[in-house]
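One chain is shown next in structure tokens, namely the form predicted alone.
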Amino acid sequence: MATTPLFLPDVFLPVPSHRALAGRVEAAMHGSVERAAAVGAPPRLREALSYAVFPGGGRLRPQLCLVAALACGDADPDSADGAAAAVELLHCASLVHDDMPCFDDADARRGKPAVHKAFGEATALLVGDALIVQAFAEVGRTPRAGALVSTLAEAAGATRGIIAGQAWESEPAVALDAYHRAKTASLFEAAAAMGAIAAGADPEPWRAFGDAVGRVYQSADDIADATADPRALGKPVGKDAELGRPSIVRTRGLDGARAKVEAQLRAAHDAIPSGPGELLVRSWIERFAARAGL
């Protein structure tokens, strides 16, 4: 792995170049798919499998998970890349159900035509569970998997996780702070918390971390669907106001929105956790926050 060497005192810790964190997420996302969509599955279901992760949007949740692994060490490389792997194959199926008729009705995801518009709904239903029975697998594959199935199912449940941010788009009313932690924010600190295990390391502080980047990538995204462009966004924009979802930009305005979300960055900045990784990690936020336009 291609590496800048970063000093720190008495600490000498190899800090990974962009280009060799995005390659280890996707070396972990192709061996996860491989293992998705074996020999016997059915030809069809296989392909929309690959369509539906590959190519990968910015792999934020992975590649948090590794950086919070690398920043404890990374003792186990391999259970951090299959937590890795879970976060995002977690994260793609929620992609695929949520851009379905019966949620946002989206035809583009990632610049190319959704799961449901190239294959059809059943497939695109069935390439969601898929992904998610997926993910626990590979986590479940590792020295560590109780506490990493653990994590994953809390971010993936009908409490405080993508479950329940999904359903809450179907109640009359939700809190915006409610509806971003269990949207986006559960999984982010389960990215977090996850790499820290996987390396051995206590999870508490990087939960608090995760949390607090999920809460600025939901905010941006907001902001991202009232003014971008669709055709660089890679997917439609408007959908907020056009079903009437809780926005950071309509409950506060944009300008409200983007002091909020600058802010909340400040704050994610304050919860990285200390140690010999710290700077690590804030080269990877400084990277993650220029990514969202912030």
The other form holds:
Protein chains: 2
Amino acid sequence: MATTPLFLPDVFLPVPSHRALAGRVEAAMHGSVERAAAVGAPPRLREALSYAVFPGGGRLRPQLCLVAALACGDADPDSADGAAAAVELLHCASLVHDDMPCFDDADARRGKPAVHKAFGEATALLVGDALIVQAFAEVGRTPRAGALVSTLAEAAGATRGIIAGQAWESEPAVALDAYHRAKTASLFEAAAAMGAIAAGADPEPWRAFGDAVGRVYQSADDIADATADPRALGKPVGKDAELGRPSIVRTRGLDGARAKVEAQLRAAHDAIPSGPGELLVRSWIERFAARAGL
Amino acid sequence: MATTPLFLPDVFLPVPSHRALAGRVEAAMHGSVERAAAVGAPPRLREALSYAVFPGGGRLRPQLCLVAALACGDADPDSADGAAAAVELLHCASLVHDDMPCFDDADARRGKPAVHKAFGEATALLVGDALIVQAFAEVGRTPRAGALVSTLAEAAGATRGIIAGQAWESEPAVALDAYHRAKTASLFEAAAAMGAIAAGADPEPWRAFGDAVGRVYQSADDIADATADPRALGKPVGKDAELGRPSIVRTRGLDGARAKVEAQLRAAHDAIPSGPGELLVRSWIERFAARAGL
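Return one more block: the form predicted together with another copy of the chain, after the form predicted alone shown previously.
Expanding to the full complex; the earlier chain stays at the top.
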């Protein structure tokens, strides 16, 4: 892919342009959606799967996965692409199911009607299921299938993954930290760890970094839900308050939330694993923070 | 496990008693549900997961998986147990989502209220998702993760797996054979293939056998939907006709369906892979046919 060397290339790995990184993510997503519903699949489901994945949102999770893989040397780009696609497919699945009437009952997503509004609830239910299955298929075909599947399953799962995060919303009480950890940080953590695993590197320092990035993201998202223009965000706002959801803004107030997210961003910078990929990672997180208005 | 040698044990592998086989399946299911929602998981989700899996129905798919593994020598019982649990978790997930109001809107399953009736739709949606995730986690932790994950994903998927089968129900027209293949035979095929893979054997002859068993099962199920007492079946009957679903009874009439299922059963017997496990497999399929009233 096209790269822009910003620093001594024999000390630091080259930093890919945002355009190159984003392009690689989209190529991986297109491949995975093609495989999810190949020729011969029920046509309506096939169309709905594509609708649920394209055009994407920020694609932060697959970017984080590829950034980690690149920083670790990207020894197996196909596995890294599979891991990145898997993480984003799982995220898309959670959005489709989360928007359904029995959950958030959100009519719009990414500036267009939610999947259940465009295709009906039965198809939306199946789209979410199919995206989960394809996420595992994407990592199942890699040489490091075992470690990647296990990492993804934990991040998705009912104990401390996304599904647990959604389920905590139906419980009478939940700690904000456990809720945010399960609902958001778990998949960011897995994204970074899976990038490292795909490249044959030790995932542990990347787990800590991914978790830190996920916490920044969730706080910024809570602030956006309380303050943003729904047209700019492409989805309804004020949902946390309306649904009585835990939110850092409800817990700390807007100023407290803003102070917290700044501290979380510093912690994420401090958690960047040292090595020749450091500059590449720093460049990515700075763009991420700018996009989140931090 | 306890076995009852029925024939020359140096020529044919011992045939496990039904009780031993069923006990091994239940032990595998209990382990997998414990792992799906461990201590610390949202309590309501944890309870609903267990409710969705226990008590089971016939557990035919995991039995088929273990029978294939045993017939292939069962060199890695832990992997075989993981594969068997994975297949049944996926089946349970499809039942939970299929019973929801946006699909079949079925109030009862296995003689008790459906998951969405007992726990609400939001929890039922998450239970299905969590069961899919755990299915992949169960095979992700085995030494043959790659082949098992890929086989399971294809059987679940949107091109020709269970999800495709459910999606065909929303299409204006579908061929009965493609529909039955996707909705039912795909997972039976995967169950047998995964048992062989877990034991380190060639899955191909087992695919053909599993597919043949799945076709018998689907025809018998269509006949039961048209003729059975709902109390004996533990779920509503007449759903195929009510929902305009393709059914072998609608296509061929009751006598034609009965003739077809007899031919399918003979084909399944003919597809039993030859080898020292042949008697064991034959014994299982005879019990299966008797249970289905064939």
